[in-house]
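Listed next as structure tokens is one chain, alone, in the form predicted on its own.
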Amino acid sequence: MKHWLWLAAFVAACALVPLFGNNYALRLATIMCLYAGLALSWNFIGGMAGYPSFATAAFFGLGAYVSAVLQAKGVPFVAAWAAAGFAATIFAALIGMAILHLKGHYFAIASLAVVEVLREVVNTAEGLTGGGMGINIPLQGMSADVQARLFFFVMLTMTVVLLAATIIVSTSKLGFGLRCISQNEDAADILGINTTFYKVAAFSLSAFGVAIIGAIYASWVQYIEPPDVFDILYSVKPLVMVLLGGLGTIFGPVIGAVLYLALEELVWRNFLTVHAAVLGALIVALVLFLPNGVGAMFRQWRKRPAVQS
């Protein structure tokens, strides 16, 4: 019940942004929901199962292109988003059965290769995807202000759905099995846990959330190209956010997304010419000095005994 109450408070706080914030605040809130959704999705396979996946950019780009191609052919955007999530889930299940027997850096390299393979496929399929020239998404026929609010609430809804899924999974048999796999996969296998099924389920669930967010992003920006949606940063950023907030936790990915966006905006404002280097140094320092995330630091602070006079 505590988790659901926190979820309700999060929704209420975000829903107030269009009422009291300007267009800049609305844009930041939309990006924050996008980041939080990516981090929550990655947390299923990377945080709960302990498999360092770098395939997030592959699922993001796949969802964006499936949705864009369908919308270009006249499919309504909501149906195109759903189709993108379904396609990525099937793709992740097939790829997962092939690479999830690998562990550690071997799995990380294999998942990273998926990104490059999909990027090359999209680049060469010019008749369908536009190749390197990219593809335009049809306009929604609404004003800029209405469209900005629409995509904010859509991103927020997707984040809430993924947060609710995280709460359900973490308290279910699937979450228990994933935590067992993360701690000792061989022991979990001996105890009778179907580790292959659990890992493929987490990988597919992660792909589903990322693909729909990628599809929504494509409709939001109205033009995509392979270097944009298959950017490796979409694989790195969610990992960093989850590390900042706390691996395998429920609200840690959201906290990490807020922190990462705040750092990103702060660095952009004050260190424009060297923002990438400064942001990278700050992230490395935070990860080194807060290996369990800010959530663990807060819990330790709360448990600290009070000083008696």
Given for the second form:
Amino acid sequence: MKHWLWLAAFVAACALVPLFGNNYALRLATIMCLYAGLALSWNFIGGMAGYPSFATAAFFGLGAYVSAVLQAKGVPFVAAWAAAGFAATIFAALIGMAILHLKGHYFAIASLAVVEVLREVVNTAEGLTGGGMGINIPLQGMSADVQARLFFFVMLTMTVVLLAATIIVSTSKLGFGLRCISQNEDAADILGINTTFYKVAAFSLSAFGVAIIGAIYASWVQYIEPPDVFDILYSVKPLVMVLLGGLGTIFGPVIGAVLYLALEELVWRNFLTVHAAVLGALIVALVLFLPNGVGAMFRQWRKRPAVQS
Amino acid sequence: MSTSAAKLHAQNLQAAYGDVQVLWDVSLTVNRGEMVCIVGSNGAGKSTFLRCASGLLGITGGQLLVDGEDMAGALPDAFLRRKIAHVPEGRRLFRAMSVRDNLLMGAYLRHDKAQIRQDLEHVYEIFPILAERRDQYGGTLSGGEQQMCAIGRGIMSRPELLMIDELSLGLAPRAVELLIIALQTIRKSGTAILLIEQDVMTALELTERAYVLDRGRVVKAGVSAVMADDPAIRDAYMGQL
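Same protein, different state: after the form predicted on its own, show the form predicted in complex with its partner chain.
In what comes next, the whole complex appears, and the chain from above leads the way.
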């Protein structure tokens, strides 16, 4: 119940942005929702199941391209977004069955390869995707102002849906099974948890969220090309956000996304040429000093008096 | 049929990890309510046999029957539903889960809530220390307590056959004593036990029948008490006494 109240508070806070903020704030809020959505999606497989997936960029690009190609063929945008989500879900289920038996680094490398393969496929399939020329997704009959607001609310809706899904999953048998898998997969197997099914379910759910966000992103920016949407940073950023906020927690990914965006805006601007190095340093610092995220730090801090008494 | 009393029956079972065959023509039976041990040196295939008998590893040849039914291609949950529980080597608890939740995980496939609560109390009776530590994380227990928790988790599935891999490995003698008393209690309630134990003397004392596994083959099978007096066994597995 408490989770749902926090969810409502989050929605209320976000919904105020278009009322009071300027266009810069609106754009920032849209990116924040995009980041939060990616982080929440990654959290299903990376946080709850403990499988460090780097395939996020693959699903993001796949979603963007499926939706873009469908819209170029005249499919209305909402239907194209949904189709992108389902295509990625099926794709993730198939890939998942092939690579989810790998563990740790091996799984990470295999999932990373999925991004590269998809990028190359999209690059070569020029007839369908435009190849390296990219693809235009014009959205007609709307002023720039209306579009900005529309995409903010669409992105916000997607984040809320994923947050609701996270709350539901984490209290369900699926979430319980995933946490068991992340703690000790052998034991989970022995106790009759269908680990293969649960892992594939988490991977597919993750792909579903990421792909729809990718599809919305494509419509929002109206032009995509392979290096843009298959950018490996789409795999790395959600991972850093979730580590920042708290692995496998419910609101951790959202908190992490907000913090990450703040860092990106405030710090990186001043270190434009070395921002990749800052990202690397951030990951190292996180793993060393805050392995359970800032959420855990606050929880510990709040608990401390109780422990002393 | 002679197999009707058998809870678990392997006939000429073969098993392999990839291209490497580990078990060759293993024939082994555990009857209902019986206590049986498998002894043998490292790498003899004891744990591999348990992995086959709980569905973690598929067999590549021969037959595996549970209650007289062929289990070819069955997954771990099918074995659990047929009342076989596996306590793996190294205990494998959920480290960041309370003792109570670890135990309840053993009942993952069950839905009879009232009965599960009763069985949890039963586990606490067998292992009183677990009741004391019920809210502690599994990872904070001592080795002996972890083994108790792992066995308790096994019992929570209400097994008719409990398979324990390396009961005493790395544990203090006092802890082993407590575990053995507990096994005898479990046994009295009618649960069959298949034990893998590197302390051959203890294993033979505790059980009725024994199988000796060597390089993936059953090289000897018989009554435990007789085997304990077998000079060849004493020489090979107990050192000079």
